[in-house]
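To begin, one chain is listed below as structure tokens, in the form predicted on its own.
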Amino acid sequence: MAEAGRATLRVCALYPDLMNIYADRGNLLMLERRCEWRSIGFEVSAAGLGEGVEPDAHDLFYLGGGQDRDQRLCALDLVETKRDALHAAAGRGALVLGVCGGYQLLGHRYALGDEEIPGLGLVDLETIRSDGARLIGNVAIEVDLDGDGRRRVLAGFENHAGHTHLGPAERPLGRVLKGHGNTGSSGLEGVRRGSVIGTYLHGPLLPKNAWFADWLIAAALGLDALDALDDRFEDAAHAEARRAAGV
């Protein structure tokens, strides 16, 4: 194991430029910040359109949400570019966290009515666009990270009209309280496999829950337990996200 004040977290945002519309740089900054107030370096680089990625130089890979036009593009040069290496950083225990249109783009496709989106093929799911009503409000569902039985809340804000469909094998990161989730009847939000992530909670994600934040900090660095930080106003942020979701 790593200590934690000679570690140093390495992420690599996801086109950071173009898959960004939803405070998705506030997940970076809160990954950033924790990192900094417990001494654990943190490097952070970025891959856009037509540029590969190392699967060994990094220790977190971020995707997070854009417009459709820029999903399409992103969506097309995962495949080209950096499909093989996200496949073979996974494998290796490397966190992949997909947020949103992130998360979207962890499985095989996205249906768009005629049109088809491939995706990373990393877990087993699709989505497909609905023609009904979006699925938006906020959202809090109950999550077992460690498989220990020891659940926590994770809360946030979902805006989406792709319905996402789990392949049988395939584990949701939580359980619905409030909200939609996936297609708003399987009563199951995101995915995981492994060490890849995907949820469609954001708002940002993290600066409304500072634990996962630490978890991810901890489970990409391999250790079993950070130092506390005084997180009076992170405790206060999640409990206004799961007030607003009525949890």
Contents of the next structure:
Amino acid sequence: MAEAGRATLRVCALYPDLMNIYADRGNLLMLERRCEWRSIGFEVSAAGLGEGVEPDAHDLFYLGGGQDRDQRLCALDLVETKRDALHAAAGRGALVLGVCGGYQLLGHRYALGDEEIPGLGLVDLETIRSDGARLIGNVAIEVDLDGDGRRRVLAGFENHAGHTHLGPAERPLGRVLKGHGNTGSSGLEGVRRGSVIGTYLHGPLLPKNAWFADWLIAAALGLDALDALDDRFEDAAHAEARRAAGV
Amino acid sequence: MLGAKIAVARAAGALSRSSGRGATSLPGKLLMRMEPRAIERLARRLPQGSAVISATNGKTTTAAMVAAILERSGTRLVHNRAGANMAGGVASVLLAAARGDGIDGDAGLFEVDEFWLDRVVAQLRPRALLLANLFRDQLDRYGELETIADRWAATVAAAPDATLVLNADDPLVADLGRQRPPRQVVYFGLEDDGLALSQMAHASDSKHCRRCGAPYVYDAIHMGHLGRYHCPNGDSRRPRPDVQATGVELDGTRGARFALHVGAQHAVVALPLPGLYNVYNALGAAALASALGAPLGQIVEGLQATQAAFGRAETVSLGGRELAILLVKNPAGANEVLRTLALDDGDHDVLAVLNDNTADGRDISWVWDVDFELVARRVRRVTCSGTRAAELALRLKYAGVAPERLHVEPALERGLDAALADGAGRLVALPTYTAMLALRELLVARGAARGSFR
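For comparison with the form predicted on its own, provide the form predicted in complex with its partner chain.
Everything in the complex follows now, all chains and molecules, and the chain you saw is the first one.
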């Protein structure tokens, strides 16, 4: 706790102009303000097409969702210019959060009929575009992030045509309470391997789950706990998102 | 045969109205079920044919402007002015105007939902098609912007006889005119960089050339991704507009003045509607009216006489206060409303209403793309209401509104009363679509506004 005043959360936003289709910037804003209110420093740097990333310079890498064409552009760029750095970053414990399209790109590949988009291969999963109806709606999942049996709820909204299948050794982020999740039928949502997290809860999921924003800040900085904030509005928004999902 | 089906649909509509439901599209939906080509068969009866308007933002207001212009010369319009803009809504106004084998009207004027455009245009076969803008909107319902653009391209290709009226400043829209002979396309645009933004808003769309994928280079950004742009590879550039606005002066939430140029002529327009977005609506309306043969003088008179479409910059008096209703339904539209609000002096009292019903979009992610920061330090009190009031309040808190100025009251009527009770002078309501309808219903019940469905 004593270090919190001197700590700085260093975020790398990957393709913030292209992979932001569902207002992903709400997540960065959430992290920024909640650091600021606790006198934790906050830095965000953008890494766009063709720009390399420094694996040791950031505590959290954020990759959001984009339109199909933009996702394709970014996937190729990720593999060409950023894969090794992101593997190195994740390897030393930096957080990597992939949301929606960004989640799909954490795996091996995204197959769309005849076409295949390459992924980072940070986790053992693949995504296959379904010809059926898109999986759209409010969603709530139950997670146990610290592995101590304390279950908490993440609520949000999902909208995806891809069905994501986890490899045999891979663990989901959580269990679907309401909504579709990875495939619409597996009951599993997202992926979690150490500091790498992926989820279909898209766009501004941190505003709906302020507790998760704090978990990310603490985990990224290696802090056990953060100062409490006046979270009346945050708690109400979380409750509202859960009600919208029906839990 | 059609006559009998019309009678059945009308009877059902009368029954539905008497039960107190304001559904304007129900008789049309019913008629379409009995006669899938009803729109085509009825629209054919209009001696001067039809004009169609579609866009993400501004459809209802633009259509109201075109109606004000055309009606000045005595043209009797069949027009879905209440904004029911899917096939059922269009069929409903047509069947209401049907008389025996004829129709009570000279010309059709229809705003059409961007997702329904292909089906409705295929039946209406309009003389002119105004396509004004494409912004990201309700991704859960409409899908990606590129998907809508592709559908529109197919719609345009399937209507080779229609004159296209296109926004030159929206690259996605302007590109639709590429395959057409020049005499069949009228472009409109803003020729005034005085109001250009220093940077693009976060929620801007279609920033990449539709031909080669390279990011457009912008020499001026007017709103969202609208502006003066060109592709760095020379694959596309903004067409020179035939109908232009210059010398734009915005007068806060009250109105705007600009010089309207149509071909070699020009005249000053004092528009009674606020904001640069309404200047764009006026430009589109002027270009469409001009394509239909209206002279400049009539266009100017019509624009100056346009009344706010309901819920769009409409102002009523309630509980001793002035209540201004400004519909917000997506980031681009909301940003323009906030930009306009920021032009007015003083601190604002705001009633912000966020619903997540189907017609609003179930996904409220978009509020995090709205630049509420524009007015965050310019509000005295914000009452947040609607089904997702709490997240809206949270968005405002993170935009920099002091928490003590924020009040959450999800039930709309209680929110309205709480907002009215605290403060004096003007109250600005920012409702999403279904919230706007519900708010107007409350105002009508209190005698503060006229109903719009009769």
